[in-house]
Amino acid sequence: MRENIISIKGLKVGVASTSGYVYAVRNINLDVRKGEILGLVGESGCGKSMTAKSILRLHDEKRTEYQGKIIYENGKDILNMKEKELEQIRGSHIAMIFQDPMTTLNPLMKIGKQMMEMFRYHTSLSQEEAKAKCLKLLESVGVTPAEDRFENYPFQLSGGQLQRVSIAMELALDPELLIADEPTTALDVTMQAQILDLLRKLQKESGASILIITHNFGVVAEICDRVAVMYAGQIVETGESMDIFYHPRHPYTIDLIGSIPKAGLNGQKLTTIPGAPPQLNRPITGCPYAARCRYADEMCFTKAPDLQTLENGHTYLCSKADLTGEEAV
């Protein structure tokens, strides 16, 4: 078993609301191997975004309550680190890439100027060799020409061409893990292929690992190795992502994968989950999905659900062992 770059431990996040702390992140436990790419997918508003961006403590922190551990591979704790120490991480060791780059490109700067910061701030690179870094890199991600792209602004490429950007200033200190927050969500079909070809084929040739956060199963099934499922601030499912996209064993899973639309049939209505996910402001007893659960009898409800283990590692969060969920597929 490969070793881990980041280990997640009894991670609980809190944001402070005007009715109390909404707890988005509930005790997860979660680790991402190294040059492996991991899945995190759920519906809106399960915890995903809230817990990858826990990573690189990116939260207002006047407003955060954070509990647990974030392990980093040389031991440390991120929920521990000054901020000097975060600064040395993010960016050169850990990156993200967020979901809409228009929102994180500054658009009154050229796109060149703003990969240059990057080595300006991190590296003592000259001004022509940070230059010649970037168009370099430019041209890796298929942003061409790189000479005429570096001297446009965001407004001028396209949003393919400026998620390709932000992915390119993101490998510019070669880090370890990348983190991508939905990077396909804001494209089109063809374009969504693209990019994930693009992330896989960076991964190969860098060996980096990378978190990819999702609501569409359709990426994990292309380009992750191993995925966890989230739902209500809880991982409630991991595994090899074959082994859950054809044996799912949570109901959750079950239930997502079983409303993905499947080809040849025109005309019938789609499968969905009945129901709302529960308020993260207020306390949860018993298991969370159980009243959406088709599966769930009355100890669900007061019983808090335990964790199962297989053999080949997949484990869920359900006190139904019997599951498999073979006909969701």
The other form holds:
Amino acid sequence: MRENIISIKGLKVGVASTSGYVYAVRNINLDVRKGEILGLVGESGCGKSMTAKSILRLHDEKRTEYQGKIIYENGKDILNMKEKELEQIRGSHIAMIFQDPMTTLNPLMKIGKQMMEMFRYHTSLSQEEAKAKCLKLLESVGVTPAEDRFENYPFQLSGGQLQRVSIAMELALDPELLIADEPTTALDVTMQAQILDLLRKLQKESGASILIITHNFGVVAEICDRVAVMYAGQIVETGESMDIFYHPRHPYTIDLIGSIPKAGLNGQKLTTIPGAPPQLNRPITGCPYAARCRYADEMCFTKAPDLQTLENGHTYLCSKADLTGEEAV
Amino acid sequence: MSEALIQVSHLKKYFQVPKHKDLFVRAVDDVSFDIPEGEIVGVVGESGCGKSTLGRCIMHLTDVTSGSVTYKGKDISGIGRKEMKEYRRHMQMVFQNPYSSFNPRHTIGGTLMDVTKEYGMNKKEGQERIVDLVGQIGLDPVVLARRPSELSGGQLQRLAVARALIVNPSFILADEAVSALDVSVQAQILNMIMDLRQEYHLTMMFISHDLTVVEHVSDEVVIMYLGKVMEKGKAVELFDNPLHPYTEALMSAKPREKPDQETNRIILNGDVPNAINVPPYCRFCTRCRDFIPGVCDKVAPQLKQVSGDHWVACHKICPA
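To complete the pair, please output the form predicted in complex with the partner chain; the form predicted alone was given just before.
Once more the chain from above appears, this time first in line as the rest of the complex follows.
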């Protein structure tokens, strides 16, 4: 097994509300291995972005409570690091791209200037060296002609181009881990295909790890080596992509895969998941998915599910050990 | 084949570029197609191809530059506000983002009651109609007392569909109605739309950039690029046998369904070109892999019938 770049152990993230902390991430364990593309999948509100942002501690710390550990490659716990230590990791070792490229970049500042700023902050390159590097980066992500784009403002570029620019900026300092939070959700299918191709290519060249947050199983099928499925603040299933697609074990994963429209099934009924996810501000007894699960029995409502581990490293959080999701496939 | 409920013919919508008298964005440029009664027509294209502008022209939410839109044979593209309101009884719309299409300060019930009032129902009729509809879309009437911020995107989008159905329309235009939703919620809404369609004998136009969704719901499909129709036809035929190089590229960009699925991806380089003063020849030729020099950059291809109901605008498929 490959080494881990990040190892999340028993992470809980609570957000302050008028009635105490609401835990949006509830006791998760997750490893991101070196050189892999890991997909973190789940619906809105399941805590996937909260988890991702916790890795860089991007939450407002006055209103957030962390429990557990996030162990970085060097053995240190990110949650215990001093702000100064963290600054050294952010951007240069662990970088993050966000969903909407239009809001990531400063609309009043030329693309080039924004890119240069990053070099000025993180490195000791001279103006000319930094500019040369920026132009090279723009070319490597296909934003051409680079000289012209360098002088453009964000509004002069399309969404796809801006997402390329933000990828270029994040990769500039050769991070070991790139966290991509819904990087293609705001884009068209054609642009999505281009951006995913680009990420795959850059990952091969640099050997970095990528953690992709997405609600789209299509993105997972496109580029992920491994998948972790999140539901109500917990990771309910992890495994190799192929394994998850062909042999999903957790009922939520089975239903989620079933609800994707597929080619050649024109007009047929899609699988749906009844009800809505549980409210996280109330205590949850038993399995959080029980109320929506078609396999649930009495025990599921009272007893929290155990983590099951299969030989190939496939894990899932369900009391029903005998389920196989062949029907979803 | 059933009669066309809505006919769009030679529809053009140009926007003048501010401060430039002779520059126009040709958002919709000579588009013609029919929406047959009882069918769902999907309109697909990348952002900026003019599909939403086309929708707005059909609903008469914006004036058209030229061409016509007819509803049951009557041209509605030039009629006045008052007259159009009568047609809105028959033609309703569902928008992409339910959070911005409901007034955040009003309760859902209040917003829906406004519609019933607007269309002349009395209070009792209105309430009955709304409670009835809310049941049909699978929600509890308690949601009527809530405000949009208290509901999920899926619930709100159901209510947006219910709002469109209040007046019992025969046509609904859905503009990216499921694009902002999670897959499981999207599946709920799509199933619901398919059920309601049966019940209300609805005719629909379904605008989306998501081919998988369009393939799932549509009977007929129109592929648009830079304001022009590139290809149109029966959904089954078009998805089985895409002819236009742009359609092929769009299809190949669909994410695969399984990690080991083979894809023969055609990467479209660059972006959709600027829609200001588009060239008088094929608009797709700058990104086309089947580009024929001397032909594609000289003459604009016409939309031609290749078989039964399948139309394509391409020099490679239909040589002049």
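C-alpha atoms forming the largest set that superposes within 1.5 Å between two forms make up the rigid core. Since this is a predicted model, take the numbers as computed values, not measurements. Positions refer to the first chain, counted from 1.
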>> Would residue 313 count as moving between these two forms, using a Cα shift of 2 angstroms or more after superposing the core as the test?
In response: no
> For residue 10, is the C-alpha shift between these two forms 2 Å or more after core superposition?
Replying inline: no
